[in-house]
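A single chain, nothing else alongside it, follows as structure tokens in the form predicted on its own.
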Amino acid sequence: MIEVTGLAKRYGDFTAVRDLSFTVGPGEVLGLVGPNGAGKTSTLRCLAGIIPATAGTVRIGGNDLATDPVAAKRTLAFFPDEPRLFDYLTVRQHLNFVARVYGVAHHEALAQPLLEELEIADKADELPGALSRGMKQKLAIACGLLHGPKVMFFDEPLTGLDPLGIRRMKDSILKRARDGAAIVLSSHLLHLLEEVCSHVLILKKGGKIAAGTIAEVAARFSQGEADVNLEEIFIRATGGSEN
């Protein structure tokens, strides 16, 4: 469960996120949508504890991120848009390292199925320098999933993936949601969000302008039309295009 109340993030005189409140329950996938500069990445980084919020509270699995950060972070995984990897650790050694950090016992039995699911098992002894951009992304995701997080934050998870990799990543996200994870997903690929998200939160200039299930938000901006897609909802809600 993700509970956010009055979240704000300021950088000097600039307010990137303002008075943001929402919840994401087990099994829900929230699509975080907004124009460039709307505050999506700042929001995700605050939720994951990567950067401190200026105001507000964030509770992850019942744990306050500010007052009990270790307990909160043990239940979450943050997947940035750019993989952060160690140049001199192989794929397998990355997973060994993460297992030690999180205290994952018998991690080998968990690591191999993850490598196979993400189609990098044949690269287990390779260094990151030998991997493509998409494979590096898959390795970062495998590392994040190893400790079985129940809360997940994805920032542009499909960058560098080929069409088959994109399809498998969608399936992986949906599988975790079906298993009870609470997921927040930010992407410029609105068709992706439409396929995997149960809820949507639209930001503009750091503030919430619409939130709810995709059906609820569609009804608000449909103007009486049937089958309005998320791209059209986005344009009507923000007054512009994604770019």
Second form
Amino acid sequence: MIEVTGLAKRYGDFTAVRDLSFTVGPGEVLGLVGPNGAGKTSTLRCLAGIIPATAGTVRIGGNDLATDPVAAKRTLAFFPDEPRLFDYLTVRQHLNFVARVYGVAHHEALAQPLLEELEIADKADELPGALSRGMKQKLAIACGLLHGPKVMFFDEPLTGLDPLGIRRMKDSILKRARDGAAIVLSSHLLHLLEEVCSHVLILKKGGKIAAGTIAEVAARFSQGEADVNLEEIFIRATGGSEN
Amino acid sequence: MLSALLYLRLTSLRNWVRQRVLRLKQPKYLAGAIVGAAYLWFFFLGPAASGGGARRKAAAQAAGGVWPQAGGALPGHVTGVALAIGALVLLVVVVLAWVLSQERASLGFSEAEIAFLFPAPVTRQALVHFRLVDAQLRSLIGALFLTLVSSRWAFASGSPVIRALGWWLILTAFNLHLAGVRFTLTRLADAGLGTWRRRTLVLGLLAAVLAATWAWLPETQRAPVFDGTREGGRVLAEWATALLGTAPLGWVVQPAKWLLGPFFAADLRAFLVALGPALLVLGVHYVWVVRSVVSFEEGSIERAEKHAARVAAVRSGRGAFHDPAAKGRPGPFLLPGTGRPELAFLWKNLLSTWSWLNVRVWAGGAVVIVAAGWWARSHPAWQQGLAALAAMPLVLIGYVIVAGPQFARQDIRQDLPNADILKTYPLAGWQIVLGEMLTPVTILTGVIWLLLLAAAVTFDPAAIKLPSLGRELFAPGTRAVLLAAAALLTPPLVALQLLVPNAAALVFPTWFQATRQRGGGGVDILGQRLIFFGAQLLTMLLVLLPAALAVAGAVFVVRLAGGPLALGVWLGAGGALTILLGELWAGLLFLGRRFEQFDLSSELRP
Ligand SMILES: Nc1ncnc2c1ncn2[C@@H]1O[C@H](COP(=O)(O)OP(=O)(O)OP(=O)(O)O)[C@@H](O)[C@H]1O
Ligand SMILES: [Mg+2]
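Could you drop in the structure for the form predicted together with the partner chain? We only have the form predicted on its own so far.
Zooming out: every chain and molecule, the one shown earlier first.
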């Protein structure tokens, strides 16, 4: 579903991401982890086609993001760390707008269960200004899920949610993965990541340090100990500092 | 405490300057800075430095101008007139402030300042003082700028230093007055004085003062007497001076005159003499503002500040703002899930404008225009007036085409903060740009069509002498064709005009952002504005030239072949439409590609 080869991103002469290659298949959830400034957001923005990659190729569902962006973007959804909403559209109007952009016929039938699943159905006629941060995030998620994407990118999806919201979010992600979606998400909440992700990729200063299933990565850094958690792996892998 | 605030100010200023200078490494910002600097130099600094201002004054005097040479002692009556006019201007602005002021009072703290300063162990009084002192910095910069601009004003003081200080006094007092007005009005509003009651009160008071003054004047001075022996302007000026010098209006404007005194002082001694009353005015204002602010309840001022900061943030395109009164409203039309995706943007952006911008209001306007025209036509007394009016809509159309894009901005410009999300949509860049532009195109086209209708209704060929071609051109049949052609060409023309500010937003996002932020000005921004304005006019010329040639060519060929003029107009309009659409297409493709490359987060870094 997601095939990345040799991805690099430079801002001017600063390299934010270098030579990244990985694939995420249907049903897999890849967790991007790394210290602040490691390049997680930059990677996700390249994968979603928001900024052009400096080098390398990204294929989404078999379509090259650089040469056929429209086909590639039809199947993907990106959820930024800060929900981006239109101040003057109500919750329901957001979904109506997005439905037209993606050409979703009969969207009302899809929108209502989605709003109910995310528990914002009672706010359907409110403007974003009247929503709390968590509700805004839920609305952004509803907008992204409306067209039934097969590939999803979440940037820090768990921050800002209440405990119940985190639980729901995890369930929601896992459900989409079970339905065959390929998902990449970044987060600093490692213990939660452990429960959601099938694979992890550890980034530091734009480069890949380790990648694989959680068990594989754990085996590499566990130095023979049993039951090493992701947090410990993270500290060991990144050398205990941001540089 | 004050030292911490001062530190905040100074470091902010230093970083601001540093960022500006660093940005000049990019050619597009350098170009803006050069144009801006050149403009300032050629028009203000240069003449001032070379004494050109004085020379021009001398020349003006030699040519019999109204204003004699400055620097030397001005004849009393000239200063008197200038002072009176200045005082009148101040009076009008102040009255407007009392009448129009709508916003709730705030001191204008930024969101970050609220977050850091309001919970800090500082008294409200200290915050207010900090804010007022801080405003002085801005007044000072404004005063320097105005000193440059006014370097050619012969009637002002000859010394630049005195003039700068004069400006500073005026600006400071003016800002204080505005703040005082806002706080006083907010208090009055909280005490239950409605907006309209307040307006009636202020205007009534003003009318009473004017009436009393007028009655006070000697009979001979109550109206200006134009007897032909003296220049009309001078008569008017002297009349106004007399009016402003008479009680009770004289008392009302006296503070304004005191304030303006230093600005008009001819030399240092006169300046020092005039300084006393001016400082008194300033001092009274200061006390007024500090008292009216501090007496506010603590919580309410903080809330007001937060509200104001959020409004400012939204105006500059950052962050969401929730007006508790704002409610969602139904979409402008039904938007099914399938169909051209560009229309989704029209639907969305129409929701961001006033709700009265809709088809019903437009149709109502059209009906009113037609009915009024029809009615006027059947009343001979009005026909003369109609002929004179006919040019108005045409002038307005020109104005809407040139300036409209600055007012109707429900396009990419307001959606830049959402660029990241827009770019994940499965649409080509040009589709997004086109979709975003549909709303202002629709609005401006609607306005222009109404104006065209007004022109058609009021136009009366019998009222003007026409050469033979004109007579044929304005024969009823051809006129209808002309009107239809103009209506047809309007949307692409408006769209082309809108491409310019949208291109500006995408190519110069930092500038674009800066012009919408408080305190974002600078020489490069000035240059940028000039470049944009020039670009707007130039685009119009470049875009219209081929289209105009097409029309002229078609008309010429048809005439040569002996065909009817209307046919020529039709053919020409068709050619022009094709050309305009082609140009629009090219522009959209360019901007679309630019949008695909666009990264706001990179652009906002130096
Ligand atoms: N537009 C930009 N221009 C220049 N440098 C940038 C830009 N965006 C990001 N960077 C730099 O690239 C590096 C990676 O940033 P990125 O936002 O991808 O990190 P991150 O892993 O998401 O960090 P965090 O955990 O804090 O979200 C940082 O050093 C950042 O300063
Ligand atoms: Mg990030």
